[in-house]
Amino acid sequence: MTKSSRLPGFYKLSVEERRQLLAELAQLSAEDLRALAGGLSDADADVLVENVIGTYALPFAIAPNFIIDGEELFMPLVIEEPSVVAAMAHAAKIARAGGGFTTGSTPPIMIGQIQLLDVPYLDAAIVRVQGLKRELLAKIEHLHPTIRKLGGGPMDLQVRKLEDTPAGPMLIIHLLMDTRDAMGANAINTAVETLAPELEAITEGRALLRILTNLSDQRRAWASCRIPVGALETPELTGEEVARGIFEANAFALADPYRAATHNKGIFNGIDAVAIATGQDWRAIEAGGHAWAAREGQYRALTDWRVENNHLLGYLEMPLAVGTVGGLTKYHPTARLALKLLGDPDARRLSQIMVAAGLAQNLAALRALVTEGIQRGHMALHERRLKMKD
């Protein structure tokens, strides 16, 4: 990889040049430009869903300028709206003036849950359970032996108590498991059916529904920017205006729901775009980012932003379920060209480099909101493409 990602006057090139170029900085092979040129077969796609046709393209770019935790990147995108490669390019540009972004995230822990139904005695229940823990978990260490070599595996067992549902009482068993590298709901779902029915015994109750959650609140991502406030300068509005309208609109965010999903509707616009590259399951980094985002009773923004010491200060943490082995990045070949692009990421590396995107895809759009507002930037890249079509 090259030792910076900025990539001056690179949308003045050839879709070729592009490539070109591309293979140069970031060491690509001639069979990594092919999967930029085809991506998946016709058979690959048949192993993955069913009654296959074709396959069905969108368009593969990437955004340079990345700096996250000290590392040149080219972020992947895969995206077919307008405007958000080239806001995300300029974001990561400001963002630099910084030092760029500073990630971390939590240890992949997945949860997995069971519901027990008629269980005569819930809190007799949750006693049982919680002193028979120890064997629990020995009895799914065997399930999966890849990842217990690399250190992970079921790590815990917690009790959750719904006394008041449309269907009366339930106990919830969360099984919390280690999976490493992978995204691991096939794991999790297989651990957590082989446990139901020891559950049932011990509880006298009834398992119903076995199944992982997307809401998985053990595995989260963060990322944070401190940028000088005078990288925000426009022709019209010193830095400090902009800094503080940024402010202005994400506190806006945090107060209206109304506002809040179109706020972090930008932030996915973001990440999405790097998991469907890296071949990851989009929806549900959806539905647990979403779900985090109304975990006190409201839901708000995902992002924080505020104004200190001449500073532009953001910072974005959410649920991040991503996995670099299995699933798509075993069958599809430009999603693990994207992945090399990345310099081979790990999962806990994948979603940090995931949720940084989202934290400038966040700046981009509310820089252009408080600034010259978004449809200009955004109305100009849709106009071409009319015209391209005309």
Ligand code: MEV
Given for the second form:
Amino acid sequence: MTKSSRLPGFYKLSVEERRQLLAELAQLSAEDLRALAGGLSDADADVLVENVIGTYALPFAIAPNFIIDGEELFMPLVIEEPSVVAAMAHAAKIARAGGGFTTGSTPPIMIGQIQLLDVPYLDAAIVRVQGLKRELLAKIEHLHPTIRKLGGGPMDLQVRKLEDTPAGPMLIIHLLMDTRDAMGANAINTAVETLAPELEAITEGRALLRILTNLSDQRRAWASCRIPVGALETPELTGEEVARGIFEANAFALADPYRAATHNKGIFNGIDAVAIATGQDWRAIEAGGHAWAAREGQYRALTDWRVENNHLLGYLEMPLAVGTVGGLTKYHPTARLALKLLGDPDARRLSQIMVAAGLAQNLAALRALVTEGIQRGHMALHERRLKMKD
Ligand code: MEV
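Target state, the form predicted in complex with ligand MEV; input state, the form predicted on its own:
Every component of the complex follows; first up is the chain already shown.
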């Protein structure tokens, strides 16, 4: 990566000029650049899903200006919506005034669920499963030798009792597994399917569903920023007014699900765009994020914004189950290029980069909404599009 991720005037270049400049700055090879021209081959697409008749392209862009934990980054984005890229680049530039984004994450622990029905004595079954935890975990240790070699593997079994469901009481077993740099859906699903017959025998119940949960709340990432309010000033408003507006807009989304849905959609404009660029299962990420947003019983904003000592403080934390090995990252040359642009991160680092992208996008949306409104930038691009069609 270059010393700085600032790219003034990048937007004024032609697509080809941008590619050449990026190749120079990020030391991309001719083969890397070819990945930007087409991406997935028919043959690889045919391996991924059924009944393939071709592939489908979307714009691939970069947002400059990012500093994440002191590292300068170009954010790779695949998105069709006008303004998102420019808005994110602008927000990343504003955040630079406070040193950029600081991030963190938990270890990459996925959860798989086993549903047990017709368990005759729920409480006795819970005690038995808990007593046999070590033996049960030992039975699935051999399943994923690569994950184990890298320090991951099964970690814990937790038992939950759902006493009042439309189908009567049931016992739910959670398998917690560190899947390292894999997103881990296959690993966890194999593990819960393997464990289910043992659990049926122990609980005298009937196993039905054996599947991961997308509410991967043991695998979270967070990002924060601390921006001097002066950096938020516009020709019409002081930095204090903009910062206060962002705090008030966030308060609206914390209190009202109608606003929270739109607020969080803006966050996913950033997160999904990086997820798609880097070959992630963005539906899984969305499902986890929205379920997390409703974890207290009301759907709320995922972010927290406040003003303290002349600084605007932003924070976003959410589940982010991502992988940098296996899945699409194995087949898609453009996804591999996106990961290369990010310095070939491991899964934890990628989740941290993505959550910073989400926070940046939220900052951009709120800043626009509390100042000039969202339509000005949006319509300018829309008009450009219409002109191109003429
Ligand atoms: C549009 O795609 C996203 C926004 O509506 C998000 C928001 O309202 O916070 C601008």
